[in-house]
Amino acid sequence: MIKTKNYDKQESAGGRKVESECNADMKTHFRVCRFIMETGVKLGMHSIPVATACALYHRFFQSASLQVYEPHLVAMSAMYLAGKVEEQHLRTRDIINVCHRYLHAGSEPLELDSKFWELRDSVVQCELLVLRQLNFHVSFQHPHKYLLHYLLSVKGIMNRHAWSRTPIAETAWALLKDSYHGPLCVHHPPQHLALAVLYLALHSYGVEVPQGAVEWWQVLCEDITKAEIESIISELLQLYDMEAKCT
């Protein structure tokens, strides 16, 4: 197709625009992702918990703007609704202070006053908002069961020294935590998401594990591909790219 240069231009400079709030939408995300993780740890959540209210937040903005909803309401809003899910209860009273301290870090906790109920009516509603936009479907099959069968798997298999001198299991758990401060969780089969930081964590040390007639990930997971391994990694990697334009 035949195009002019002036509309080459314009096209070039969309482009650019579009990538330049792309990547402002996903600094965005990682940014209320963190948000999520340290007021959970504040708030006493457990780490499943936790790993469901990112899933709720990035479940949600697949299908909804940033310039529509404002993302710290949803991350409240889905850190409330995760509690009920996981059947770990939260007080809306409690997220909502820990997260005003955390957004509004030296302030008093907020007094019981009409600012306070309309911030709790909001986060309520905003949770009917995400139950209605995910369709009511909040129950997630996250990875951490998945990475800790391939962990003892592994473990079984491996020289039991070369096994403790290196901290693969704790880097593969770091590394599977950091992977919800993006959509990955939503992405990629659980199972799957499991292997790529179990592989990375045993690449990165540079431990190799005992192989027979076919490789060691195939044994734990038929159904990926060496190509599905390293797609999800390079999108984990860049994750800590993003990391460091947000710091």
The other form holds:
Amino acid sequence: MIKTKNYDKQESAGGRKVESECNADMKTHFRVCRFIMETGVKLGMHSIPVATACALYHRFFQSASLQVYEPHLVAMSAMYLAGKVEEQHLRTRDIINVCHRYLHAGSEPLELDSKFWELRDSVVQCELLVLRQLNFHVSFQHPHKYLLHYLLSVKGIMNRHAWSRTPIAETAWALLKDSYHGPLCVHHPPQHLALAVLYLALHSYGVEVPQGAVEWWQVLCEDITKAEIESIISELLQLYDMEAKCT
Amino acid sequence: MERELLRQCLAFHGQSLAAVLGSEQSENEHFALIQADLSKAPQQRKDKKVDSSAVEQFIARKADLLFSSSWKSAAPAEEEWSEDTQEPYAIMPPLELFMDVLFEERRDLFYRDVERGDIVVGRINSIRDFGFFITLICTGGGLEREIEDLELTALCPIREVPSNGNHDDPLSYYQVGDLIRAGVKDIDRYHGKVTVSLQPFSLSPSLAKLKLGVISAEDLPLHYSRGLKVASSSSETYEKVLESSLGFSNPSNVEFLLGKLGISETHPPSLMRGLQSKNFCKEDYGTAIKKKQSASWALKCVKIGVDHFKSGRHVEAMNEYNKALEMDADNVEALVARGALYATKGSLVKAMDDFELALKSCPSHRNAKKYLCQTLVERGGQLEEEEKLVTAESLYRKALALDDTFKEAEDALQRLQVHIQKSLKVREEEAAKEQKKSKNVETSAEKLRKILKEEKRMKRKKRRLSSSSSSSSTSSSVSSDDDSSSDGRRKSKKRKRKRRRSSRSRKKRHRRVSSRDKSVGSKEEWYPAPANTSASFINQKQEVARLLDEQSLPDGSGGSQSRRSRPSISSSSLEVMDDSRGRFEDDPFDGAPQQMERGRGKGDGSLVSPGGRESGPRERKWSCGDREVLGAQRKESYSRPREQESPGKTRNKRHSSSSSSVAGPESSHRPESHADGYKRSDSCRYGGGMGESRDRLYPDEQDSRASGDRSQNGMVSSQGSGRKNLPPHLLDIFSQIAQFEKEKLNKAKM
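Return the form predicted in complex with the partner chain of this protein as a structure block, the form predicted alone having already been given.
Zooming out: every chain and molecule, the one shown earlier first.
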């Protein structure tokens, strides 16, 4: 990844960027979010804390520059902070262990030496930095809750056998989690994300939902339009395409 | 890949998808198998909606994940449905309501989806003699449908109504307008007829807990009551209802609903190729790395600890080991090292625990095995000393089981077995001797009688002696100094007690003895007199018996092969002497118990002898001398017998010790004692008849171990020399005692 220092960059990390830079950044973010999610699984983190960590990361880099801050460190701090926010506390020791092994595959566990303590210090310091960057607004309304309730409602209207043979819930959940590779979570309200994901899941399997005067998705989320749903879906699909390019 | 799913999907999307699917999934062999099937399925979509190619491509690319059969296994098991009064999550009115699904459609859907065992709630609209009809209001259980306005009617036949009484008409229990919760028994979809039942077994197993029959308005399902609210006011949107319900704010509703929907958090689903958690390496997980790391950190601490241990800093070493075990509780090296430290400090039990724990996790650890064997043997040795022989044996066996090449364990086990056998033997011997004693008692009693008759002539002297009974008591205590010295170091208090007791009892016995000059058969009465336990008493008997066996010297030295017998003999002889009336009836057996006591603790007792005598200091010195000599001779055998002689110790111990002392060291000690006795007695000698005579006596006592004749002669000679200095009455007594002893020995020889 070639970084070119230019004024555009320093003006506003979220502002106008050169296309290639944008892409490069997006790729980095994608990779780092992949890093977050994979270490999240290995640390036994639940879906919501992982989502919080990714959201923190995306929010952070909306207003910060990749040139200044090391994204992996920010990611580790985001995980640590997310664990605290979502009440699934993680030990820095575990975070450091898993991340170190991720970045240096097959390495031996770290010794309790000065290097270890320095790493730990940097994680803790960065955590404070993230907090300050986000003005201490670190609690999020995640789409997960909405999605689960939508799923129940849709399940209620469907034939139970049709429901049980189609893995709609898992697919929708997977889609939602995968969406955190990109900044969807900070660009769209949680209900919209949840709905879009559910829509895509139902659509993928070709499941027919009974029609009423109002569309089911309109019912679930009053202020969304079909176009919005579709734009979210297309963004999501782009993320999947990016996987091939980034990893 | 799930064939049906694919088919459904293709049916929905049409031909275009099929094409894309074919191209994307060309490598997938599963797909290849199904592809033929799929092409036969109808490809025409019901309503052609423009489908973005991106979606189709996505579906096609991810088809192996979307349609994989592994999804199915994640379906949750049917859990018991309970109408929650609290809301773990937001219970929403049926979506149909919000969607304004058409009447017809809803009815069709209802009939399509309702099944036997479902719950419906309705109101009774008419009661007939064959049953009653209800108008369905809403569904219950898992089914959530808006059916009130459909005005569906269901019949509940009379046989499905449980009777409340034997003779009552069950239907009389019900009235028109009652709210009824019933289970669906039968559906005629074609005709649109539903039969319900109030029998509990009509419900499906997951709903079995719900009560059927009349319910009140509060029992109506939440989704229904909420739905009513929604229907009444148009401003209630789904979202509003959702966000206003309490269950929505429950922080753990996500967890709950994930469980309800059957989504796993530990192996989260993903459509990203790289995030398929089954591909993750187990060693990369946080817990695995932490374990490895803790082990490595703990090992470091152990190494530091071992350094401390080698330099002798045990406290620091223990700290390091404990630190290591805090980090990694099962660390084998730390456990072994700590065990070794415990063993060195002497906490053998803790050491054994640590070694066993280490061996549990790593059964082939060489050092742990080795140390454990050593500790077991050591502990066994300790237990042997405490006479817990069985436990000791089990420990030795355990050590051997661990390492059958461990020589020490084998030796220790053999020694122990010998020990046990000896103790058993001794017990047998003692039992035999008891019997013997009873025989001997009679013969010696007879002898005593004879002697007493002779003594009667010398009554005056004896009276003088009796007046100085205190002195005799001291002399007896002096003579018993040898035994006191044997175990004396420990039991000064006991000695004092015993001495007082014994002196008291002895005085009593004087009177008693006199009254029983010639009574033979009353020996048994004398036995219980001492305050000893019966065990010690019996031992004394045995000692005396041994005395007889071994030609104990007269003059109270008693050829006591064991220290026990010696003191008893000496005490007995002195006792005889003391009973200055010449009542040798007061046979050594009598004397034995008391004098045993006396003897046992008497080193210091002699010092406290009532009425300070001049003999006192002499005795003291003498007792010191005794002690020295004795100590020199018999340190080994003393260690055990000393313990054993203390009152209250079990007979076994005594026997075992006696047996051991009899068997082993005795022979070696004899010449030693002999020689030493003479030397020391010389050194200890001072002026004063008693002291001197005592000195003589002392070597004589030791000589008792030597051949009887030689010692006797020596005794006699020493006695003779001593006699010059003794008051005449004492001399007499001594001679009589000597005679008596001789006779005893002779008898024993016989």
